Amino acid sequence: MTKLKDYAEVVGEDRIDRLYELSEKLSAKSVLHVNSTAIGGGVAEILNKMVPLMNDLGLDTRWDVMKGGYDFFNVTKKFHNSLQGAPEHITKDMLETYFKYNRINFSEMNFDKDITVIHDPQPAAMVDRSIDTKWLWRCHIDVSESMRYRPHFELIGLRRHIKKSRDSQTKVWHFLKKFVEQYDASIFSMASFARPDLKIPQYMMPPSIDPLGEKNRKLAESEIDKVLDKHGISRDKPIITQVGRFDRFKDPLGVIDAYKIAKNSVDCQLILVGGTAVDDPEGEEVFKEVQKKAAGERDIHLIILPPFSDVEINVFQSVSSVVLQKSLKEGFGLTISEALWKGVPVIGGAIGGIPSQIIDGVTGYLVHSTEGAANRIAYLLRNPDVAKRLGENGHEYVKEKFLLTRHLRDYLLIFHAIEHPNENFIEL
């Protein structure tokens, strides 16, 4: 198992020493993390790395995963869609289902730590102020009031669609807010994701990647060849890749359209890599739509990977000429930092957490349309020197901003902050 000291080779001894200093001043606090899935998705991936490192620092840390049936995860998926701006019909029975599963899980869990970190909306209603713990709500998605989700509005009437989106978003948020405001503080990935109507402290903490993990380490050529051979992919033409769940907000259909436009001017191939998660019941349906759109295209490779396929994801990103994250709504999109860490330029939608990773024209390109994505793909394939420069810049930017050690430092600082409520300055 990777130890904290192993990261010194990447970030330097000084930064590791500071982490130990910060943890010593927390007087051996204990921490509980709770989320909705042990595998699949960025939250579970981060916790798999973060929890052992917190224990390595002397913080007694445990990670519990809530249980839920299809009915619960169907509701929370609708919550997720609504909060991110898609119109969903939320019924009273759905709200009752959500609350029922939260209370069941609450009764089966032991909230015996000094600090309890509840991740995202799924378990948000577990908060109970009668328990002697500091409650933190860590929200990984964009729950702001902005309405940037616009696909297909022209087909059904723009104004009516926006009103339905706002109505469902408001209903879900007001339902969740009565629980969230019982927490000691909230944590968002970006300042723009925060809610001005929340009356509790709000902290900003971007997520991170693990530079020493299987998904981000340097690969041997033999490992790369083995994975490419397994999936029938050659390197005889440039590779464009997008990694992420088969989710409408990731816009896999738009990715295929952008690829087809770009391919008209520069011959290339596309890899769409996705996985599954128990809390995302729509994934299979979206994948079928993607299959239908990609039918007959020999240079489009659709790949569903099981959990913990980190080496394969590493390979696909590492051999790519360009990586896409053409999301329509995005909490953060760590696949961007993963690709930049490997020196690959990224083209992403100018929404959510993507602009915090892609500095337009410096580490990649931000786009607002399918045509814009296609133009940037073709440009980078025709100008490999530009692509190389963007990738090199991206690697250095991720090293400074989005590695696991910085994420751990932020957690420690927030733990200090909640121990000193109403203080503007804390001397450590």
Ligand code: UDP
The other form holds:
Amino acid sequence: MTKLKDYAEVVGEDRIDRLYELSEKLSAKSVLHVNSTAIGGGVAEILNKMVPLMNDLGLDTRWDVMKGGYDFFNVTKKFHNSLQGAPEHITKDMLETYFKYNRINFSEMNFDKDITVIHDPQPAAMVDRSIDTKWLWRCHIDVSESMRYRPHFELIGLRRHIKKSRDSQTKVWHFLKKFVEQYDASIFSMASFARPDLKIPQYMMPPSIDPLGEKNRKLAESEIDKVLDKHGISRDKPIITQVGRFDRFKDPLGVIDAYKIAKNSVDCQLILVGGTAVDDPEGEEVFKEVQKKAAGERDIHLIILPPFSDVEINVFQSVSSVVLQKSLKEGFGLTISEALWKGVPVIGGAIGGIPSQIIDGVTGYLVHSTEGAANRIAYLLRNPDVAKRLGENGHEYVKEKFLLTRHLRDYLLIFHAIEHPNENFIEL
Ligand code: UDP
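Alongside the form predicted alone that was just displayed, please also present the structure of the form predicted together with ligand UDP.
Let's see the whole complex now, leading with the same chain.
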């Protein structure tokens, strides 16, 4: 099991010592994290790493997962889509289903820690001010005025959808806001995700990756070969990869289109690799659409992996000439930091948390369309020296900004801040 001290080899002893100092000075000594899935997606990925490290720091930390039926996750997926700008029909029954599951989970859980961090909208209504804990709402998705820009609808000219999506977003946000405003503070991944209409403090804390985990460590050639052999992939043509749940917002169909255009000018192969998440019931349907679109394409590898296939994800990212994250909406996109850490340049949609990782022309390229993505793929495949330079920059950038140790420091600083709610200056 990796210990906090082990990270000194990556970030230096000093940064680790600072973490211990910050933690010792906290009065709150216990933390509860609650989210809606133990497996799949970025939140579970982070909590798997963060919880042991918080314990290692001396904070008694537990992670509980709320339970929900298919009806609940159907509703929360619609919430998720609405909040990110897709038109959904939200009914009164759905709001009731959401609230009912939150109350059942609330009655079954033990809120016995000094600080309770509730992740994302699914369990947000569990907040209860009668309990003696500091409540933090950690929102991983972009719930800001997402109506600012909806490239996927505008591109295809569906103005009607823009109005419908604005209506469903407003409805869901106003419903959620009643709960969110009962928290001591909220945390968003980017400053631009802040909500001007929220009357509680809003902190900014980007997510992070674990440089020592199986997904990001340096692999031996024999490990790489074994995984590629297992999936029947050879390295005779350059590889482009997108890793992610089969979610419409990650635009897997657009990835196939971009690949097909790029392949017309540079021969290459595409790996589209994903898995499922308990709280994402739409994945199967989207995967079927992807299968249909990829049918007959010998150089497209569609791969569904079981949970915790970290070495396999590591292999696919490591052997890629280019990684894509062609999302239409993305809270952050851990997969981008994962690829950059491996020195692989990333081409990503210019939305949400992606531009915080892809600095255009420095660590990769930001794109606004399928054709744009295709052009950039072809350009990087034709110019491996440029790809190498962007990848090297990306590695350094992630090292400075998006590793687990920085994330842990941000949590500790926010914990200090909520212990001193009315102070402008905190002596540490
Ligand atoms: N992931 C995985 N297996 C998969 C698909 C994704 O392990 O089949 C991981 C991926 O490597 C990343 C996380 O799940 O660490 C997804 O986080 P991200 O922020 O990219 O997207 P989210 O799913 O949270 O929208």
